[in-house]
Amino acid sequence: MKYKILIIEDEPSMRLGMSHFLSSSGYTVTTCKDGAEGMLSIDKKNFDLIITDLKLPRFDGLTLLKHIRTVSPNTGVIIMTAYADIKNAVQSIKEGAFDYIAKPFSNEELLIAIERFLKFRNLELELSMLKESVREKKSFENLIGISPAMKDIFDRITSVAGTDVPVLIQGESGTGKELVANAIHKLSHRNDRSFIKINCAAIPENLFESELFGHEKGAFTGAKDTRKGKFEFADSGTIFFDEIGDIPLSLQPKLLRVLEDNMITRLGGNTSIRVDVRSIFAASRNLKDCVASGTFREELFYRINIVPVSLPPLRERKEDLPDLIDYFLSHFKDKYNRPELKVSHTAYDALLSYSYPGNVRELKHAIERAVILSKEGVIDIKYLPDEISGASNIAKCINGDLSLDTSVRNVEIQRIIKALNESSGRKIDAANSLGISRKVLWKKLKEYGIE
């Protein structure tokens, strides 16, 4: 890479000799002659370097340097100055120089001058990545999966972060969806700013419009006072509509009309305010499906589909499993005071060999579950929901070396474990579940030894 270098310099041969060298060093060098022409080259080019003379017919070099600090700051600058211009020397370093270098100079100070700001700047670049580095890590310290799906979703991320655009997020329940709008909001340039969340599927359909846009006093009965809404708390920031499949059909084209034109207006109220609002949306519905069926109109789809972000569910990125185990591990044994606890091999199989048709948000209640009851300083499979032991038991039965009676004595255990617990241990109910009768069931009770 050629860094680009702008010098300015009223002495001729001066500017000459310093172009002629710095070219052959490797360096791409522009030259102007007085201030004037050194503030249009400044205007119009971006350069890694400029080199000016502090006295200059028509702007000095300390005007200059005013000027670089406003237009390009990153662009790095050193002052040229005779000994008797020391003292106004120090002064640009403190209006934002890197440095200086006093008149008459050799080849060799000037290059030694250049390399000492190209290295300060490319340590300044280093930091500034590692900085955002960190920032990225922690917006997705709570998103946790190396499976190619949740890289191909950290990128979609990282790269729509920056923007305005909206953001739908799709996916099944507890799969992630609003730790997926939290990393986006966090990496935004609004993330100083209010993140405003509303659970479309919680908000009663004649309370949505005032929810959403507010009200003026007397809009309705009990509306006292004039009261603002989600928009309006939400402006500069972002506002996320988790569950927006849920959002009243007949409120659907006043929000589509807000999104296109930024404008609002209080139940009640005639005047339009105008709002600056990054929008993103959640739905565990295929909107696609929706949209098909009526409940949800196709041009507010299409307005809010321009970036889709789509969660598998767990199942399909079981290679995520021993690091979310891991995660939730940690996290609920800090939360309550349960360091010494280990995972025995039976649970974490078990664990490993569940389908979680809850999805992330089930992995973490049971393990939270899992440390609570813990004794002894073991996770055993016992404290693991009946769900995810029996499936632990099932996948041996068919992928183990047990005989077949065993296989077949061990699912049936489990399938009237499961009976008893979802009848709330009321053996007709479980036998009718069961399709046998309530005699069959004590027999197999008494012989499986179930209490």
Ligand SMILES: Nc1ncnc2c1ncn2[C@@H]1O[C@H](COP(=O)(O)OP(=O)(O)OP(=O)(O)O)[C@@H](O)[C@H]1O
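Just so we're clear, the structure is a prediction, and the values are computed from it rather than from any experiment. Under this definition, the rigid core comprises the largest set of C-alpha atoms superposing within 1.5 Å between the forms. Positions refer to the first chain, counted from 1. What changes on going to the form predicted together with the ligand:
- With the core held fixed, residue 315 shows a CA shift below 2 Å between these two forms.
- Superposition on the rigid core between these two forms places the CA atom of residue 273 less than 2 Å from its counterpart.
- Fitting the two forms on the rigid core leaves the C-alpha of residue 191 displaced by under 2 angstroms between these two forms.
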Contents of the next structure:
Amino acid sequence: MKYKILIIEDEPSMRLGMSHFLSSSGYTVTTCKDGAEGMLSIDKKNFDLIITDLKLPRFDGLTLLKHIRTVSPNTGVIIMTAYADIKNAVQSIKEGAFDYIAKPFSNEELLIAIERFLKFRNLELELSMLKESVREKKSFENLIGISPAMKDIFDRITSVAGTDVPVLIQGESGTGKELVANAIHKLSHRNDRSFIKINCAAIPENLFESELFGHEKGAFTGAKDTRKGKFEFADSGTIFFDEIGDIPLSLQPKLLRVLEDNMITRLGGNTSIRVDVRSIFAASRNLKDCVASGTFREELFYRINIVPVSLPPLRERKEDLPDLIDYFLSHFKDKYNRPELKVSHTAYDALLSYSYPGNVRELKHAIERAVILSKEGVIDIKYLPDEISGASNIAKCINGDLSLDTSVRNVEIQRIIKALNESSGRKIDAANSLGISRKVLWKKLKEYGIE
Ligand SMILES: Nc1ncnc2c1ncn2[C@@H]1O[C@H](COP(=O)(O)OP(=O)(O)OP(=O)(O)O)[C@@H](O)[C@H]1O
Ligand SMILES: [Mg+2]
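If the one shown is the form predicted on its own, what is the structure of the form predicted together with the ligand?
The next block holds the full complex; its first chain is the one shown before.
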């Protein structure tokens, strides 16, 4: 594809000469004779490069440059300038121009400047593509994780996806069981068919059978029409039983039978219907314990536990935290249009230190909330939920990785910053709330370098 260049130059012979030369060098060239025309062209088309004079009638080069930076930030700008105007040219570089060339210049000089820019831009593109592929390596079908435990899980998903064996995914709430089920379906040959989810914890016992297997008209009071069940909807696809530990005991033998022979009968019906489904199960409670306590049938357990996938809680794979934080941050920054947001050092520290009993879901919600609440371009610790902000250095101090001295210091710093924040920086109020004199506070601020 040819590169598109826009030339903005008021002097006709120069404009024409450049246009002629660059077209014959293989570029697609557009020309404008003043700033206003240039402005219109910039808004209409995407150029790879804009070469503009600095002094122009109706909007000068610097004004144009600022406009280009905002509406078309990936377009390069080269400024043409007379020797007398070098100061402004330097200013234009500060404003984001790629380069400037001093008039008069030869065709060759012009070409060198253009090629330098294109080379630079291609390198930049290559770099961002590389970064993207690195990012992809850290994730697998929307599952983020670099920990050995997650890598094992990605491996297992890949091995079972092509088969029809049942998979049982176990893990605490919020560890990503549903994402894993989705990944298996997406990587299977059934991926163009339906993925039907059934939440066993949410269906009343008396409706369960008809939910799963459907019913014929008049099968029970209220069954006004014939209705298909989830198994029929999932035919040729995947059925996902979430919270399988909550399935009523009375239904377990029926489910077991369907899993064995792939035949279902609608409630009130007398014909068997063959279904072709792949079943995936998830449980947040330990099914073995359910078997032991008699709420889950052992035969069913063995039938579904052919390939177990066990998702460890987030606190046991803390090395996944940085990527998860990055991932959710960029997701919610996009979603809420807050591209400028950065995470403060203390907030980041707290996010890394916390133990997340609610696992990845808890982290995700905390980041979403912080992105929404944060002001002044910074996600500060005060925008995190109390339990997370409280985890910061204090957790480290208590866990004993730091000396007592450092621990006390850390806690003091956190406490003083909090008091200052709460008193909007008024030292006397902060000192009062800390129960120390203003002089002691002043000494500590100096010692800790708190501004
Ligand atoms: N490894 C991960 N990478 C990216 N997002 C994740 C990961 N694990 C979980 N999530 C996200 O966290 C949230 C909870 O995940 P999911 O619903 O799969 O958990 P679950 O184990 O099914 O929880 P529950 O038992 O409460 O149903 C979802 O929004 C999901 O997208
Ligand atoms: Mg779930």
